[in-house]
Amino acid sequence: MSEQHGSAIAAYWDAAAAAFDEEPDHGLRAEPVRAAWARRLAEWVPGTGAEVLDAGCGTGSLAVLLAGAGHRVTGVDLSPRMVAAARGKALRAGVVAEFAVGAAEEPPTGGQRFDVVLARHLLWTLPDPVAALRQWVIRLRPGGRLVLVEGRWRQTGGAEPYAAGPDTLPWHGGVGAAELAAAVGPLAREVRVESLAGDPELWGGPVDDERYVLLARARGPAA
């Protein structure tokens, strides 16, 4: 991503930060929605003490839930205002989590390796999502888990055009489960997809588009 392009994307999400949590599944302000995500995260990231990278963490809602469950979380987002909101959210929740400003497709985590890399509704924003998948997989420890919450969702007619321009993004509007599984398959093992469309509490109400989680393991000895 060029510096100019990255600045435009960061500005887009900076502008969106103030209202971002108004979406039920972004802010998790309603207890049933928050509890639904907490239950799912406990399934995908069981136990405690896992090192988790939240790529494209936004305002930090999932990172805060994971930290509250006893995991060590690092959130990365290109938008400084999103990161500031995430830090404030963690502080108010009384949990410890690290947040950094940086490109989610190449997180600024140096040589650190993680037990889990999580990304939610992020891949559609990336100019080279397959390259991002490669970067996330190499940041996993052998046997570590990739957790991708994705889908193909209906677009609202009044939505503001994305800064990158939809024609430049291979997965604009989301990515179907079969296509994502095909992209992850050569990079990982034990690729599995679970539909999330039938769980309205996750979204604050019923949905009629494709939503799912893809789970996969990094190659190497099982964790």
Ligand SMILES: C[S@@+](CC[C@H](N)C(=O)[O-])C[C@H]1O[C@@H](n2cnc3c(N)ncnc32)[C@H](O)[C@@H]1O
Contents of the next structure:
Amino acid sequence: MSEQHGSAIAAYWDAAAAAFDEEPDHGLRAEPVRAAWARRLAEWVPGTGAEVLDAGCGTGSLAVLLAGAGHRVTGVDLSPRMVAAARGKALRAGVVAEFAVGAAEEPPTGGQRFDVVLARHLLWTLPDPVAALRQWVIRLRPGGRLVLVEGRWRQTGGAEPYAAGPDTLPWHGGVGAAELAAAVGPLAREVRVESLAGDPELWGGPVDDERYVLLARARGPAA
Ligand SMILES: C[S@@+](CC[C@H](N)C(=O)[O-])C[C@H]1O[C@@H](n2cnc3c(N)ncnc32)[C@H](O)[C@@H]1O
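Shown: the form predicted alone; wanted: the form predicted together with the named molecule:
Every component of the complex follows; first up is the chain already shown.
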């Protein structure tokens, strides 16, 4: 990602940060929505004590849920205001989680290896999403898990044009499960997709577009 491109995207999300949590599935402010995500995360990241990288963590809603469940979470986001919001949310929730400003494609986490790399609603905004997938798999321990919450949305935003412009983003508007599975297949094993469209509690109401989680394991022995 070029520096100019990165700063345009960071500026877009900096401007969006204050209102981001107003969407039910962003802020998880309603208890049924929060509980629905907590249940799903407990299925995807079972137990406690997993080292989790939340790539493109936004305001940290999922990172805070995972930290509250006893995992060691590092959230990375390009937008300083998103990261500030995530830090504030963790503090208010009384949980410990690390947050850093940086590119999800090259997370500033040094040589650290993770049990789980989670990304929700991020791939659509990456100029080279497959390169990012490769980097995430490299950062997984053998048998570690990729948890990609993605979709293909009917509406790609409001009146404001997206900072980078659709031309530069191969998955602008989202990526279908079949296409993502084809991209992850050569990089990982046990690729599995679960639809999330039929669970209105996750979204704060019914949805009629494609939403799913893709789960896969890094090659090597099971974690
Ligand atoms: C739709 S939001 C999703 C936030 C969060 N994952 C969630 O589900 O609530 C997309 C997030 O990705 C971040 N982002 C966009 N491009 C990024 C990049 N290249 N590296 C890291 N974060 C990025 C934005 O700043 C924004 O916080």
